[in-house]
Amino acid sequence: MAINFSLYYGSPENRDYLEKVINSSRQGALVEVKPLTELPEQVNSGTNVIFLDYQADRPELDQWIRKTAADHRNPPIFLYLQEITTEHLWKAMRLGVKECFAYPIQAEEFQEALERLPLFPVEPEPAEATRLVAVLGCKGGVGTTFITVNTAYLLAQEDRGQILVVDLDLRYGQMAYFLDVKPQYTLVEVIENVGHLDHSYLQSLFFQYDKNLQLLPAPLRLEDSEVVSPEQLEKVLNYLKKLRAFRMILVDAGHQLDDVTFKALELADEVVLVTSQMIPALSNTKKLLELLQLLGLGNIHLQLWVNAWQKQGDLTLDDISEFLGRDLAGAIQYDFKEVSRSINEGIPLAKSAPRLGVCRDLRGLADSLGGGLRKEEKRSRRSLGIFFWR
């Protein structure tokens, strides 16, 4: 596998020499060549090694090396010096440098340094197309985040690929609390680095909740929500779909139908619209369905789910379907005590109490989005069971 270098040089002569050294190795490949005067704030995300033509009379260079080496997301640093002394080696060690070289660099010495490098993450092989599902609430408080988190968790447990859940409730997103995690990065960092996206860099920004479930939280501060534009969101979501590193991306679209949310709905392969048994929620749902029609999204694949469903409530499922003028995909039963405990503890209910009726209903939603066993798998397992029974 190629080892990608970013080379920063002090003189044209040293640039030419170091380029020759890198290109003559069995694995080295240049992805960026710039003078030391153009050291970047953000290292090229396709870089595996930073190679610096070191100049001792530049204290700002030491500061850059120390800062870059301190960030675990950045690649290791190689230094090229006019001569190597004990003082140089101690200084390089304190700065966090990986390797030091002096002229002339022996081919064997350089190759041994490459072999000492850590293994780089391998980009995933092309997989099935990533499906994008947007979960939209008809109003606040209908349980959009609860449904998104638990459905994503159930899909991830099938062990059929990575699931990414994105909190697009930009002003009030609280998905991190539902999972009791404190991610270091949010959607803001992805948007700000939209021009440097690749699989390795994205992996460092997403929060890995468990083996197959990753989280991209909403901005932490209200003012940061202004950073996210429909155009930038489109770039990010399209890139993630083309990458095919995820089996499915679930977007918690909140309940505000603004330009950003509309863009997510426009890009989605499927939309789950969440309502409740209450008249205000149903009224909002009807208006929302009409609005989607007016905005040109009337033909999107949309599932309509009733959350916090109570069998003894005033309105039956048939009443709701008749009022909205369309069939319901399903209902998730009401269990205030268990749902509240799950949210307050920050543990998905599908994880802490999977046998509850609520979780069986959520399993039905996950299956409708492509979860569960494929028909062929079900058929083969059933045949296998009959065989052993006989």
Ligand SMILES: Nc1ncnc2c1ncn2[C@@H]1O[C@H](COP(=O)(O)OP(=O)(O)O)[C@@H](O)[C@H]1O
Contents of the next structure:
Amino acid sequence: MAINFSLYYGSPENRDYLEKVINSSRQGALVEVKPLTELPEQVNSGTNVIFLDYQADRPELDQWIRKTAADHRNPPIFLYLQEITTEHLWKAMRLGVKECFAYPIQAEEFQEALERLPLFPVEPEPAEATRLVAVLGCKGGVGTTFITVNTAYLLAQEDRGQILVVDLDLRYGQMAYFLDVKPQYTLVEVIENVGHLDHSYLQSLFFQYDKNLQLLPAPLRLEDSEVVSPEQLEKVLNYLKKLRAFRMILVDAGHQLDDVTFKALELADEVVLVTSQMIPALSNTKKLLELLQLLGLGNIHLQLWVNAWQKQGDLTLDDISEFLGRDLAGAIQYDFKEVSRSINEGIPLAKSAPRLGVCRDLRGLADSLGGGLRKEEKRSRRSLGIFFWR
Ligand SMILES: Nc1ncnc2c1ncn2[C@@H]1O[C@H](COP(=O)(O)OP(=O)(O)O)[C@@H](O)[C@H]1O
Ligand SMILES: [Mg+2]
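With the form predicted on its own done, generate the form predicted together with the ligand in the same format.
Let's see the whole complex now, leading with the same chain.
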């Protein structure tokens, strides 16, 4: 599929150069070429990317960029800069720019930027409120990240609005590996700009994995985890909820119950607590449930899921439920080979092998969080089936 560019240039030399870059890329095609003095009020509706030969000393240009980027019906903006400095990058990001380039533009670098583009235009805000779900592990290694990534993927496939998945395992977040992606920005950039958040700016920080799934990864460096405070996280999550740009936000809360995780649990509409069939995990789960009670979170909506469940294991689901003194919401089958393969390949199992038992169980979890078809959708699909059958 061609990616259509509108090119707005400052000098004829730069125009010729950028035309060459676009035309020699795999999918790039030019639909409009104009000088910066003729920037349109309304961008050509067939344009997929705006490529702008940036000039730093023109405030009216910044204004045009800001206005164009803020309207999410418009395509993403690429800038061609004289030179790339940290100051330029921050400025561009604040204006809502998607990518920045300087001379010489490497073909590979340009191609990667094209592959990072959202596959489809961003959807308008859904009417429904955004649900915030926190997935918490009772200990490390129980499958919290595997479950979060796959549940988010399944919910996104329903095509009922954007799903944002946030990696809040601040020190050891691995979500990007589970999806085999290299996002440019992380939670650190969001937190550092907590004072001036806006929709288009945030949009440029999130990594669009596919049509309906966006990712905000954990900090890359161990020391950066310190940047995130509970107050800042609260601001970001509240802002995101208020935006109503997402149907659901799923947070991988890891397994350490620190101030930041606690804040995420406090703000969540629903918490999924992941445990396993092993005694150490169950004893942790019991402690954790007691601790939540003590910390005043005894009344949060909490679903208890057993991961890596084996029928022939020593403990039955009833034993587990009795030990914890709580009903279980469900169990996700054990499948060492398939789960390991999907993690190592960086492809959600729900994508590569959706018919497996594990994925059926994950579907159950997604449904319990508000996924699946709504009643009226089920009814209308059923009646459509009857219509065609006749
Ligand atoms: N349902 C499952 N069946 C078999 N192995 C699983 C299952 N879920 C997770 N695992 C394994 O558990 C390990 C830890 O998973 P991960 O999601 O990283 O856990 P956590 O985020 O809780 O530390 C992975 O290597 C994965 O292969
Ligand atoms: Mg994890």
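Basically, rigid core = biggest C-alpha set you can superpose within 1.5 Å across the two forms. Positions refer to the first chain, counted from 1. Keep in mind it's a predicted model, so treat the numbers as computed, not measured.
- After superposition on the rigid core, the Cα of residue 354 moves by less than 2 Å between these two forms.
- The Cα position of residue 73 differs by 2 Å or more between these two forms after fitting on the rigid core.
- After superposition on the rigid core, displacement of the C-alpha of residue 208 between these two forms stays below 2 Å.
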